[in-house]
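The form predicted on its own is given below as one chain in structure tokens.
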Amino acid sequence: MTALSATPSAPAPTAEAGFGLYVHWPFCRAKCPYCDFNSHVVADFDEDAWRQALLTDLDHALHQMTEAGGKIRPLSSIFFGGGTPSLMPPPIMADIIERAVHLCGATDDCEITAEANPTSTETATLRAFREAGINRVSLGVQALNDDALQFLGREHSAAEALDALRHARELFDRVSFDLIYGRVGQTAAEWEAELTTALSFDLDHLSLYQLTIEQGTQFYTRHRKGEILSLSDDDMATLYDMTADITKQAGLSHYEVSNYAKEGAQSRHNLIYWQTGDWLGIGPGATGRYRGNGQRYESVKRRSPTAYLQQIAERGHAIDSHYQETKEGYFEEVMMMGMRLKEGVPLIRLQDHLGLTSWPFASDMVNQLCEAGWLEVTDTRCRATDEGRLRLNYLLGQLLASEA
């Protein structure tokens, strides 16, 4: 790859990506063995303290962005993630939405999503979420049979998951949910049955993830001790191909490595990430990235909920790190995020932000990957083929390490 100057770039927002707000709620009822997110099991919390802390964090994040020359513009997405956001009191959600829209404005079709677990207790709060301003719900179903749910450490049953889906469909026009496949012992027939049941709800979006063993999780510890928890790469690839075929027949486009949607129903918030847009992050461990004064900045909040609250109270913010992204860092972000999308990376994104007028890849390497049927590169776009997305980590390694 041609060397990029270490001097930060002067990027401008892309036409595709909007402006988003991510709100992290760090609490869960239990820690799932596969989860490496910033989540903490607590018995209770101070509702007033958390309301004030998150609103103060939002005010400071906007102030910090404008001080850096960033432009406040109408929000196209607000996303409540976690943790388990369905444990957040709905009045806190309503207050954050109200403050964010008051300060920034919102597009007419602003997508306001909350993640929720399909336990009976949390399902009962969905109506309150709608009243708080949530217009899209993402349910953490993860599996549709009880043995798999027990293996994944989930608290709900398959029957509760199906009840939650039916209830969510009645309340929200837009509903998505997650499933995890590739569990040890899972057969193609079993996965087809689960996926067919999921598709019977005629949802406009599904997130279908391969089980991965992430460092720092309970599964990682068990894996290190020799326990086999997931399928082999070949078996995983078989299920991946099957997933693409079945969802396509159901009218869902495989628009991102693990995400499938009907036309126009792609996750707007995640597209901001994948298209290298601008967003603010509030809450413990939340990350925000935005442009201003010819630079791109990253701001990360303290991960510990206790330390987060304390620093908000003492300093008015809980920033753990804040820095300018270099051109090399931005290039890697564009490639690693954009190549997850079926559309790939448009060259204009690198032209606008880095001044590149051609792909900085070794031609021999690109030719080999294209001839293998894994990569497509034109004068305007670089994308992984369907076969290539099965080998995405390898492709990215080759592209980012190549010398032009």
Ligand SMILES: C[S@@+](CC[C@H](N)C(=O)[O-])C[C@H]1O[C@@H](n2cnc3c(N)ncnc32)[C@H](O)[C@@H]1O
The other form holds:
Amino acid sequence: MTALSATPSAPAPTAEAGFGLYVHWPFCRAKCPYCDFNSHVVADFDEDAWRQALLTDLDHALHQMTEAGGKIRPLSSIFFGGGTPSLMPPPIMADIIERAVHLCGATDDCEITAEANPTSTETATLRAFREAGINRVSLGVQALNDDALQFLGREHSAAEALDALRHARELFDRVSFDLIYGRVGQTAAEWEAELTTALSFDLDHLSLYQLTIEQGTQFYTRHRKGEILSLSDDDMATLYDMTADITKQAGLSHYEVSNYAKEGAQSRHNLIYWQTGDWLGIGPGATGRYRGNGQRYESVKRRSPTAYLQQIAERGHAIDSHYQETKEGYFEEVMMMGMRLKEGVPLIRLQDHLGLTSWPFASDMVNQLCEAGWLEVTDTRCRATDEGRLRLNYLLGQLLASEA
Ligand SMILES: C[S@@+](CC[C@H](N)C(=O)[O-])C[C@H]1O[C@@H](n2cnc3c(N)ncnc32)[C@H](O)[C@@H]1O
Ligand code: SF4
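Alright, leaving the form predicted on its own aside, put up the form predicted in complex with the named molecule.
Okay, now the whole complex, with that chain kicking things off.
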């Protein structure tokens, strides 16, 4: 097997993954007890200061990328994530889209997504998002019954979520929504009913996440005190398998660990991450990764909204760290992101990025994981089976530790 120390060949552009822009909006109405995203509850914010800061950040991110040898090319995706981007004033969104497209260009089918929370107020602003240039919406529905929504600390009711969905479908060709399953006490029959309702909307994309207890959240504190908030691993696995079966019957492919889509409707933005493409990240805590002069760079912005604004005002940027990935880090990124996908990792990606011409894993470990039914490896592709993706952290841990 080829060792990882092989000399990287001159990398070809990541044509399959495209070039994206991620914009982080850090504010929320309330902090959900399970959420560890960079989100903050504030009474108000200075709209002009945020517009200016994000535009300055965009200019700087492009400058920094080109200085590092990265190539500006037409954007295939712009993604407004959060936090709660549906609380972002639409004129700021419009200004960012306009500036980004002016500076980079955009592909004909450029996907421009905003995450939106389905409260009635935010639903009322969806039309303005479309006018700002958004062409895809991802709604944070999370659950379709009021008890579950209350357990998850959400600000909306199930009726509001359904209303938001109907409204979003009228306005946008591409709509997706998120649900969280595996809440304590949730039975397989209840999840099946919830999923069946979700599928009745006949959307071409759904994100279905297993409830995870993340450090630093209210749920984590409660969990540490002994409260049970999510299902056992076995029950969670039952719902995961059921989810794959039911979505498959509905014609959705389980194309990523938590994402299901009809052919051609996959989230182009997230594919950029999973296929190790290039993207810029602006806004508090945003991460960007791109290649330049044969190297891979990561750039991370200041996480605190106050520090972010202040640093941009004082220095014209809010870089917290900007560094060149090691070859090992680059390799781990390709494997850890790519193995989330049903398609897995094509060897050509490691060849393009790192000059590897064969899989650098110990063959006894590969054989063991293949025999367990969790992994499939050919000369050209390495992928986790559905069963393998259920235990992806273990699988990757074994594979990466076995690197020959
Ligand atoms: C950036 S977050 C939320 C965006 C938006 N503010 C909202 O709440 O809908 C993206 C998605 O991650 C999922 N998520 C966040 N924390 C989670 C957790 N601890 N367990 C499972 N899913 C989680 C939720 O489904 C959420 O919609
Ligand atoms: S889940 Fe969404 S709304 Fe809730 S705190 Fe996190 S980012 Fe904000």
